[in-house]
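There is one chain below, alone, in structure tokens, taken in the form predicted alone.
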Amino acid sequence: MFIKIEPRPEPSRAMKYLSPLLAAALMLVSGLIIFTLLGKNPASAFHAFFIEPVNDLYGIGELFIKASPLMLIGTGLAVGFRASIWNIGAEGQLAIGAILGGYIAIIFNDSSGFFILPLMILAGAVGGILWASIPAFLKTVFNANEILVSLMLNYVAILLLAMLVHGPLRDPNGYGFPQSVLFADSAILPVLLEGTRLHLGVFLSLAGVVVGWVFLLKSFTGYQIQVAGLAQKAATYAGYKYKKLIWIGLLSGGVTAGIAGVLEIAGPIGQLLPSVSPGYGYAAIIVAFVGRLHPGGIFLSSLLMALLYLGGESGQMNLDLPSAVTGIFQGLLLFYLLAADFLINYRIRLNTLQQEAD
């Protein structure tokens, strides 16, 4: 019996909404290989690592809290990644949202006016755009590859961050260690569900969803956009400014990644650290195309991204695996994503011997 493999006559609609829920089955099943070659109990390590994060109210609150940067900013890097404009550069966006929001916490430190925590989302809204726009002129003025530049661009915000909370934003009371000064109470987000973490950013995160869905599917610059990305040249030949759609693109997903870098600062953690994401800009890029760069999808596939973060720290705590696993099956994820991917466009049949031979 033989494999062969074929292109379909038009691609599988029902494999496009399959593929992602059959990536997802499948990291669960490599889950318990590394499991069972780990020494532990397949059983009750899934259960550590996928039921028990999650089996009270505290639980789902933190669930939320984790998926809310992913929601946000994966929606925004979705109207880039509809137009094949492909922003790498969230994370380093995200950190900068969080020093000019954190630095407007540390000024107004004392004060406990209302107006804080719009002004401190404003300055990192501004932060993400000013960040991604660097790519978006060069590539629209001189062509440079926006993935290279937007990737490397990280680098410098990470460190730019490091910098300032090593030195001029430093806590002068907090002994020498590399953080600013806790924020004040009017710089925190309120917590709405008690007994839990649950903060007023989550909420903000889905509105932010619900714009995304609504400029994507239902305005004509989210048509364009995705007409842009299945064909630039037909969208050039229809009138279209594939230029503006450049700085659309990347700015949504800078002024998201901003904002997400204030709800975190703002939020669980309540000062700047030398770190404020755990890789939260690079995981929106699979959340995006796990949820199919559809706002709903996207919603839903933070989720369980942010399930996966759970799981790694229970699995850390209760089963004593390395850290490194939260990254293993984020990567598994991805894989088989774009493995079943292929079966969008292909099938396989299988041919006995005797259909070779005819």
Contents of the next structure:
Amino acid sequence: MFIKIEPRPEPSRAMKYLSPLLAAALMLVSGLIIFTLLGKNPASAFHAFFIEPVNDLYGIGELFIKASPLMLIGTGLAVGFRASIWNIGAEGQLAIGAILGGYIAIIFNDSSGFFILPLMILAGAVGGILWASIPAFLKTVFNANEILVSLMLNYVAILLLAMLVHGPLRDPNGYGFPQSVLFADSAILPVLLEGTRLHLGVFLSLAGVVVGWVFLLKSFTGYQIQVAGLAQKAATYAGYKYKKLIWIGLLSGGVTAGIAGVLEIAGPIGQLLPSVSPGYGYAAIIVAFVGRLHPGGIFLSSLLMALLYLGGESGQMNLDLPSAVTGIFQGLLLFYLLAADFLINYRIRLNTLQQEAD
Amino acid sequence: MNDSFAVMIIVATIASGIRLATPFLLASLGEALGQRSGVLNLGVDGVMLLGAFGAYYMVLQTNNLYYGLLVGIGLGLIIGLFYAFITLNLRAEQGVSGIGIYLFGLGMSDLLFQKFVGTPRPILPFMPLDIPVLSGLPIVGEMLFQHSIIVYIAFALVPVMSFVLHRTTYGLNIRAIGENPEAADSLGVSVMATRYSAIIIGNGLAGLAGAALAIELGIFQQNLTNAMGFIAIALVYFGAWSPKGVMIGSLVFGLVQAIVLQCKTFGVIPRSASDLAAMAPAIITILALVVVAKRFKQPAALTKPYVRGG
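Based on the form predicted alone presented above, generate the structure block for the form predicted together with its partner chain.
Let us now look at the entire complex, which starts with that chain.
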């Protein structure tokens, strides 16, 4: 008997949707093996990691709070990824959005008004767009690699945020702690469901996913992006402006990340801190891929990824496991997914001797 | 400040810049090898972290620094094999698959550290190995010839790699496959085997870079590399894919770090300025990417999986 790999006559649609499930299952098995090797009872570890965090209404609310930036950014990144434009800089674009949005909240800290939150979100969007336009500009004008430029800008943005919070944006009455003033109520997203921390920002993110869905699947530009990703040459022959698509691909990630940054500081955090994201910008890359670059799938995969964050926190409290476990799961999930995607275009056949004889 | 004191400081800063350049150099030589064969590996930082932890833990257990280096290399080789399988056999998208390695390495090294070590305990670094005669030279001796063995190894690898790339059949194969895998394949060069070897060796060097970093610092902690692995990738572009260029880039970055450290020690610059200086590597990298993109061409087949007849 031989194992034979052969290309499928056409890509398998079933595998396209089965491969994330396969990847999630493999991640789970690997995780339980790791837990066992660390001397934990796998059943109780599973419970602490995946059940405990979401077994009440409050937990479900937390799940959506964590999923909110991931689904929003994931949708924005998917626009670029569909055109094979790799924006790895969402983490930095998020930080810049938080800086600009937070700045608005700080200067209007003594006033109240309905204009403050919309203005903060606008500022965050502008910040994300500005930061993402750097790799877009350098890519379109100098052909500089957008992966590395956007990645390097993450470090610049994160340092910039830390520097500002240690300096000019620090709360003058805060005993020198590196944090801004607590935002006034008019700069805080209202909680919408009693007994949880579920805030307006989660619904804005959901709305963002819907907008992304319409843009990607119903608009002509979305179609052009799709074509450019599949065949750049064909897109050029068709007269599509590839440079325009580069701008759209990078800026869509930037605008969503910038807004997500504001929703974080005006939501669960409530002020500017030296760090405002536990790696959402990177996790959103995985969310986009696991969600098949489709807003509907991204919504589901953001919930899975959010559960990994919550599980990491719960494991830290209940099992004395470092929260680093979250990163291990995230990395494994991405791997297994990319590996399982092989089955979309190829199939594995077991040749029996009978067939060999034919 | 008199002249001899100034000279002393400058010499010490340059010597420390060379030391700090070493992990960059090892990692970016490895990445350059992979990229020359047409494969981008964004996971260098994760590999370095695992190599660093492995080496640190080995040295804690055995007190033997060489075992530590070997563990670092070994871990790199294993991850390299894995990465090669994912990108070459399964044709995973190279723009993102490395991010998976990075997140995995970041988390795994932290998990293992907290589980098996917990509170940081220092290890003793390599003693400087003075090169006879040369180390006694004034100024130059202290700058260049009083380093630990790993520094000499790293810099010796530069001419070795140049030689392999440009004077051996293996090197010719790597370069050919990175530019035009179809043509190389039609001449009977195995694209798969050559890329496999380049990726595995490259990751071994990344593991060694992590080990060298942990041993040089004498410590491990969460996210010890602090993005050095990503800068190492950028240094490959900076150095336009040549070992010598990569070395120059590494030295520039090592020196920038050394100068920042020196200024901090003397308290010459305020905190905000040192924050700005911390951004320097990333900003220099971006500028370098722009310049290089204009003047040099990357290997034509970079990030493109090879499918025969495809």
